[in-house]
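Only one chain is included here, represented as structure tokens and corresponding to the form predicted on its own.
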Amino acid sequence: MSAARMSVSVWNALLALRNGQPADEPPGNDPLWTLYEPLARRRGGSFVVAQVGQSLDGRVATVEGDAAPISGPDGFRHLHRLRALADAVVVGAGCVAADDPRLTVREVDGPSPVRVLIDPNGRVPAEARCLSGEARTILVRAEGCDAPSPCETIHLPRGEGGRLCPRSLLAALAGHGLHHVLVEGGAATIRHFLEAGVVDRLHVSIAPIIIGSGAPGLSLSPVAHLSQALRPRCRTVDLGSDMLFDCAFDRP
């Protein structure tokens, strides 16, 4: 298999369809085409991709806690094109001070997504390099946390375990003409997503590096019998120096 290979008539078409205007469509053969259009394509309603960067053996971390590099420069360049075609990237509290995240775009051509922090608690230190300027940021709080907002702020009720329903946080994005999204970080707020039934694709790139023990991926809640595993429709796509896996959900 040789790795796709991004051409610019292909990723103009594509930026095209995220700015809802009309385009050539590339041959449908085209894996890339293929892989991002369903994202870039406005239709009038909600559109969700998560995504993990992760080893062979499904860590995103060392126990240590060190992340970076895991991806390769593919890998990095897939990331920054999902959030050039989305309206906002989605990261927990918990990401955000992990790895102090940018979740700008800057290895491709494109726009920045609007960055939606889940900080229920008002934990995302003032600090945090996704606070700044360089594109709209909007923290999603519990009702109830008072801690000061730097920044535009929505407050929604919480859910079963205290959490922030994924539902219910699509909703407003939707009200604030947020339709297409990409859940970024970290393992939690993908589990809570994908539980809660409202991943259209799930993106796994995968890494040709062994970490042998750390943070996983992905972790969902156990279940007893291999018929309640999700099953979702899957390919690959050579991305060069990793391998992606698109995984396709069919939403409940």
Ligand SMILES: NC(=O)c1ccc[n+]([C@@H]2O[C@H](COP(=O)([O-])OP(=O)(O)OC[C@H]3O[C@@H](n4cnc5c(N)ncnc54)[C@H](OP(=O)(O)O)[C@@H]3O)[C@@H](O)[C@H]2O)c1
Second form
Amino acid sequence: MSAARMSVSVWNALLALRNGQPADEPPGNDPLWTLYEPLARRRGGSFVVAQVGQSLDGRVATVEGDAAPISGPDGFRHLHRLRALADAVVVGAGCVAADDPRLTVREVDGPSPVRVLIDPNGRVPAEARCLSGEARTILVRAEGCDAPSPCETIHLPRGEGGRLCPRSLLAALAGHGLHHVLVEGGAATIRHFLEAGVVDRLHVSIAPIIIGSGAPGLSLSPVAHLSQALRPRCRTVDLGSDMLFDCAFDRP
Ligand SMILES: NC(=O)c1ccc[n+]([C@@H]2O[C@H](COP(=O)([O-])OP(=O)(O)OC[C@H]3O[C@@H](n4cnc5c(N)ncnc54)[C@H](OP(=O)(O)O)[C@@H]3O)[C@@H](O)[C@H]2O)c1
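Give me the form predicted together with the named molecule now, not the form predicted on its own.
Next comes the full complex, and the chain you just saw is listed first.
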């Protein structure tokens, strides 16, 4: 298997689709066109991609919390392509606390998505880099959280287990014109979206590094039998420095 390389013409066609414009579609066998087209093409409904960049043994950080860089340069570029094709990128407060990410597009040409921070208790500090003015940011807080807000804020009611419902969040984002959503992590945030059955694609990007212990990339509620395990339709794409598993789910 040889690494898939992004051409300028395919990337420009994907950006055109993302902007709702007609695109000169390349031959259907271009692996990167096939990979990104579902996120890029606006079809009028919502589309959710969750992405995790992890080690061979399924970790995203050491026990000390060192999380960068796990993905190689091609895995990192893949993440930035997903950001550029999405209307919004969603992360949890834990990810902001651990990594202080900017969540902008810097590795490829394209627009930065609206940054959506799930922060039910108002613990994201005002100096967090994802609250900078370089892109629009929306905070998602629990109803009743009255911490001062430095940007646009959506309040949602707490549901089961005190969580904010991912379906309600997607509906609220749709109300802001944000339909194509990248859920970038961390593990708890991805779990809530997967268990709510609202993920269309899960991208697991694996870097050839073994950490041995530390935070897991994915962590779902336990099942007793393998028959209860999630079995998405899967294909692999060799990104170069990283191997991508592109997993498709049927939404209930
Ligand atoms: N490699 C990757 O792809 C990648 C990407 C991102 C992050 N990471 C890593 O992931 C780790 C952080 O992950 P994490 O699982 O600890 O945290 P997380 O998923 O980023 O954030 C979890 C927190 O976000 C809030 N939250 C998220 N979804 C919620 C919901 N539906 N309802 C209510 N609250 C919700 C809660 O905040 P409260 O605690 O305030 O209630 C929750 O505790 C770090 O080690 C980071 O490096 C890795």
